[in-house]
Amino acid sequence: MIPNAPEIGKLLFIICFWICAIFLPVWLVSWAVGVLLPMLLEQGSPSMAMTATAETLRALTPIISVMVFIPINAMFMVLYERRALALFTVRLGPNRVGPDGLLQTAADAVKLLFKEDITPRGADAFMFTLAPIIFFAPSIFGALPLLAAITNNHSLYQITNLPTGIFYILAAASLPVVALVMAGWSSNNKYSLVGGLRAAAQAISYEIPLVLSLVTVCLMAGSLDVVKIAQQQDGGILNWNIAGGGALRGLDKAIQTKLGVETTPLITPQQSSDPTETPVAAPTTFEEVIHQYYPFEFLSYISAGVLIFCSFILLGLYLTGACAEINRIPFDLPEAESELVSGYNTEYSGIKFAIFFLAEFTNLFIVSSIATVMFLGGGDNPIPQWLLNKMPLEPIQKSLGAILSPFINGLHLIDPDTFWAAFWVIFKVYTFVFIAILIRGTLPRFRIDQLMDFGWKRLVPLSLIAFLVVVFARVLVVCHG
């Protein structure tokens, strides 16, 4: 029998309940604002003003959906963390409010909102109030380009797609540390000031390997557009960046050719927009495809293995830097309850403390989403296309099509491509969240000198080496975009 099986079952039930409680309202609000209301406006009175209002509603859909998503998701993630930590340490988590503690964090949120909001004597009231707002703002606006990537570039979210989306996300991610320094200084508390200064030092140290890891992935993909990076990883796990940024796409394409599976052809080096260039015949056999993708034979195979190894190193560098950026254990030196009471947010209470708390868990979700898009194929199904086409899925597809037909064709409530992309994104993102919680329940906190040494003497050199190795290794492997 599995140890602690009842608690595992309860945790799975809580996860299923809250994921439905999060994404059903978000889906319905997005549909109502972006599809239903514009359709009613345009059909009821097809004037210029109504058309402009409908377009405005469609443009506001991403922000409205994020505003609905953030508070509900934060309540779930707090409960998810508390119950998971209880499971890891073989004890009971919160289990009083609602069925087995299902509504505990909702009750905590209501209680926190009604707490007295106190500004300490001697504090800079304006900066003290502005700090949580600046800390929270990037959670709303910073990750908007990810919406297009995780919804399979749905028409309602195409407005958030930027050609340099990853740089926009990284720029927005650098703002919260300014808010932490503001919070620490304006509180007129020595513990808070030390926490703010630690946050600044930590951000400077760990942003370098984090950014280098993502820049290396962009180099593999040949794009800064997160939608294009996600789309390039279509076709199953062999095409994901974690599998070498394209190093295994030749093997994937060769297997498709061997099995005679009909798929959309990938872009090849011979394809060009120049009409005067002589076309080259596409490879038709397993050996021809392998030679096309790995032109230097044994050297190309070695380089493909190196790219795969480097991709795992890059994922590890990104996750480590991301944990440090959002102050998760073992990098929670800016808070460090055993040393600094609660660090930068020691003097905060009520709604201001709630905003800090909300932003911390939202940032954990965002960094997990970035990892999903950049390394794990975004909303792509992990099963390779050639294997998926061999599965007897036709009866299931027909049954699902019959059930969902009124919602797809009549109400336009469900877009099948977006639905399945969102399903896989949710699964992958919350897997990363689970890993972060497992790390919190496993590892002790660094000392400040260990934190600095680990960042500057280990992660920064390793990220530079990985970048240079990828630059040279990918030349020997034809990585298709």
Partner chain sequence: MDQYMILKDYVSSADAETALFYVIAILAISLSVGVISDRNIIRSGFILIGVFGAISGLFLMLQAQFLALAQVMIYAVGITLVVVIALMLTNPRSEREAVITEGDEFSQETGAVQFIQRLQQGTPAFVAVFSFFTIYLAIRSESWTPVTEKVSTDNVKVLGEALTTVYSLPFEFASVLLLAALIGAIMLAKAEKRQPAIESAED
The other form holds:
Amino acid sequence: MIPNAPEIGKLLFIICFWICAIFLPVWLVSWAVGVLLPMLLEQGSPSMAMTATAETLRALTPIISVMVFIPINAMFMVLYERRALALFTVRLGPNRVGPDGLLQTAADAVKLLFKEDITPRGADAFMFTLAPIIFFAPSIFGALPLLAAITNNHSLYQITNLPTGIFYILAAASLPVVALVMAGWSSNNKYSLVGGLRAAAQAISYEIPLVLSLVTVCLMAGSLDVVKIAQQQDGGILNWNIAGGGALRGLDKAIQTKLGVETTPLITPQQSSDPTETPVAAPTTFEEVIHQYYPFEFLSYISAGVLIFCSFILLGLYLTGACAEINRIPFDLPEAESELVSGYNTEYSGIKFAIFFLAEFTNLFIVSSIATVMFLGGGDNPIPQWLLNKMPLEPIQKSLGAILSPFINGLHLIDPDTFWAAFWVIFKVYTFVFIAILIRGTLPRFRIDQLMDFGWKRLVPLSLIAFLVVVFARVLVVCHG
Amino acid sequence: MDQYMILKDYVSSADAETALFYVIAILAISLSVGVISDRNIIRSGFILIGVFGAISGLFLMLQAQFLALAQVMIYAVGITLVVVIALMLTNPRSEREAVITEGDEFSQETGAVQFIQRLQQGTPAFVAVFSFFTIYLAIRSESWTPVTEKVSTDNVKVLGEALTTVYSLPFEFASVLLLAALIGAIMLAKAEKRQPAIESAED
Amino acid sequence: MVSDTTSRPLKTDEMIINMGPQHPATHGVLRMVLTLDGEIVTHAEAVIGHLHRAQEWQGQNRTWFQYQALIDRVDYLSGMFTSWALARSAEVLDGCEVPERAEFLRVIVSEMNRITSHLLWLGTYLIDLGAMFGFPFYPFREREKLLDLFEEIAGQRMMFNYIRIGGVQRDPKPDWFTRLRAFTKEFPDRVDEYEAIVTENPIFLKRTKGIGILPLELAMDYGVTGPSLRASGNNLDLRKTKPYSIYPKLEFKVHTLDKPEGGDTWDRYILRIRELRESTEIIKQCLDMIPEGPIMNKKQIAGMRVKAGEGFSAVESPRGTLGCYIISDGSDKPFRFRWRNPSFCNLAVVGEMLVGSPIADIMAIFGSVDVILPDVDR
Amino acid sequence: MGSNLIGRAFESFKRIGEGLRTVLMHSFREPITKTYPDTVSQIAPHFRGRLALSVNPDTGEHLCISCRQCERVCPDKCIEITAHKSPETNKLELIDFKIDHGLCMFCGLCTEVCPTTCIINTNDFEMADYTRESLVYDLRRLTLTQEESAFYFEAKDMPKPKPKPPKPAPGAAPAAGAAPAGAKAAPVGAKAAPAEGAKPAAAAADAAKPAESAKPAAAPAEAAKPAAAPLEATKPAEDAKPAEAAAKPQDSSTEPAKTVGDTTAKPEEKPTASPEVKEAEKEKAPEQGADADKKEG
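Could I see the form predicted together with its partner chain next, after the form predicted on its own?
So here's everything in the complex, that chain up top.
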């Protein structure tokens, strides 16, 4: 039917294989470090030193799992990108190393590691070496707060849960620019210098719409804590921030009431703080629930619509800003191949170049996962819970539970909450990555002044307008947060 | 086991915090010395980023997460980067040239470089040390009442409330100042752009 | 200039950048010395000659028969046209008639070659503009099909040596015509696809509209020909203005954009896209009209001779007017050669077009003129 | 203005969406590339690939008549023919045929002027090698086998050559002179060894196999190299390149007993270092010294 079915099948196979290859070691390592070893250490009557070691191990779990995750993930993403681009360009893509080219990037990485590490004459050797490190480091520690968000605030990762989570991530994401300028300047190459300057100018301009869009989402959610934001959006696609930041939550609840599904009693801060409105004792009918969530009837409906529209704009703003922040096409001006040879990394070779390469793909992943957590409900199932309850999934769940219960209870091997959360996060994140690849395969590059114009004259005002509209529209609708 | 208890107590005690404070402070001070002593002005700009990073570490110790992160985002990355870029664009060559043209009052980095030169000559060093000790003594002599209550783990809310209630007037003043600076910068940039056009007309 | 920079309160140094010959986007071995003020080009100078192979001299030291094989290396993307220019000049000198079937074949293969040349330009131009990974493969895909057809009749994919003095080298099989007809049927759809991706793409429009404007007077002064000239408003196309071969029998349109202020890079792009469609139409007509008959009127032997005298002829190559001037002394070797290469004149005007544009536009402008470096240096 | 801006924004989104859709839809088309070494696409029969010398597909006799047309017409001067006039038949006889494929530009002019359609362009394009010297193909590597010749004669629609009139068998015994016999045997020997490296991509896979097996045979051929020395000693100095001639790998002299008329090719026969070769080696040493003197002088 589809002439290209074998190739698509191969790509899907590669995705499945690599996702297993990524998440199996990460999960095993974090389980071993965070659960098994402490459990063994604390058996019987543990000495204090052992308890201390166990605690340290638990505390170190997030960072160890991230360290394991990043290189393998980058390897997969390079291959994923190449195969997907091959699909778009009616080619085959890498298919020589390993079955269907599975090990292509591994081979490339090995090749890069063994290449000569050259420092050009006249370069500032210290800065030249420091730049890739500064570029790479934030992608490790910047991703930490996201871990708690995407694993349903798993107890192992709670330690990374910061009250200013999203702000921390943004601060970490702004650091690589310094590295780019540093690399450009210290290479003693004019093309590199221009690339570094472009990187700085671009990142500073596009950080504003990026931050503003995320701030607006935080405003909708009423928190800077990524875990809180992720948990707020639980319960299906209607609760996600993409659907107006919870503007459809009332609809969701109303449907549940109509269907007679057991609902949790809703406690919204607005209600408790608002003295005029007496707390309603669990509304029972569809109309009542609707009225409770959309108190101003028609105005509320309109503002809910506006909120949904705004949240789509915000997602667009965020993705545009993020694309510029991580130098993806069509914003890859710092390394514009046809203009600046390779921009800031022209002079880099060997492992330093590999680190730049690795960090770029990791940044893409992090940016996509931020979008997932902030807009698409993190690890939440898109199908609403009441719909899931209607489905005949009970026997499957029970049988699965019976099989898996020894692992869950005895060894703490599988945490069902975390597992499904991780599954949905992976799915959503790689969808974003796929969109980024599709854009890369289609669009030409901006020019630097057009980029600045677009950033300052279009995106910044748009993000400010969206911010204002959301502030006003949100008053009329009872959202979460 | 006892040793471990002692260690655990120490880690969570105020002494450890003090020790950490000194470590960060020494880092910040040594980096700042690096900023003014490095002969390469662009490199000293990069070191300045490190100084701001260390200061944000101090903020973190004060439980002011939001401020610390803002420090990193705005000062360390944003502003310093702009300064570094300005330095690169205005004269990428070393400061030696600037020293020769000492009378040039227009070029900005000449002033900065001269400052460094004089500092290295030693006369302002005395002034700097003197003023440092003055400030130090002033700080020490004042009796600061320590706030014993912990503000909050989530002090963003506290900060926001403070800015919009008690400190709203200073906050507005600061924004007016920033606006003025913004307009001034635009005017300067525009004036620069007009100039070559006039000159070419003269030609 | 010096007084300019010093009197300004914030002086920015001018930077001299050597773009090429190893730069990834200079289409071969062109070296451009750029003086930059920030990112704005204040002066541009193209340094050519890195690929000079003394083609004219080589021609004078080889026999006619041998030089036919060499000549399509001058402009490797449109070898049919260089061969044709040489063959026509020699035929003018020699007075030998070309069989009609050969003329039809010549038109077919050279219009095919025009398509391949424009397709390659399209792909590389999008690479110049930064669409590195997706689109550039599509034109190359169609180009491959035509190259396969070339390989079947001429023996090679780029160095054809197909059009000979007095005719063409080989008569293709009927199967070849069928395949070509199939290609002409599906090709317009493919062009539609290119246009869907590129033509109205807002980023592409931003990168090309109003960039690198070439006023008609400037173009005429520099002797610019081909699509670059037609985009600026002149309808010079030798196929119409000085009809040769069987072009008078064919119905086709010379696309010209009526641009009083001069054509920009987008105009040059859209003109080439239209020429792709027009060439397909020409091929279709030729396939319908091609008669049976001989294909060669002159014996292709090693010691082939051309009558003494002087001859000039020009053809409309994908890059513009390609002229060939020869003097023969009646021996088996030509006495003097002179090529009029379109790329040389088109490159000369690029320096003027670049001044005042940012670095990023250098490639957008330079690429839009479609210069082939071996054609410049000969 | 405002509505215009919004309208333009929507227009832009529409256009970008259209482009993205077109690109995405391409992923459902069949890929146009192939996994090259595994699957080789059909190459046109007239493709101008590596040059080769064909033999008569029916009889297996070499078609070259040493007319030197190709050598003359070659614009790159990459063909070098060594031939001499046979004293018995008073006809030109081919001794060696060398093509420097590193110099060749594959214009195919030599194939056009060849009167016997001996030199042809094969479909072989895989001729990468480690040294420039190994791109110089000699007679043995150039000559195609009978099957390969048949394939190309059919693919290129070339008229099949008539078999040569049988030559009068020379009564000269092999003992009469090892050197002329060796020289005469040259084309025969060339035929005996299957053309190495002749891998027509479109030809059947088993056609390539003998070529592969010929590779190990090259090493003994190198050993037999000095055998060319006596040959050159008797040869008139018409091809005044003694040093190069000496470098010719000729396993032909390993079969000195063969007569010219003997055309039965024995591909499986491996050249062995016979006593004659050893003798030749002994003779060669002074000869080479003389050559060196000649060059210096």
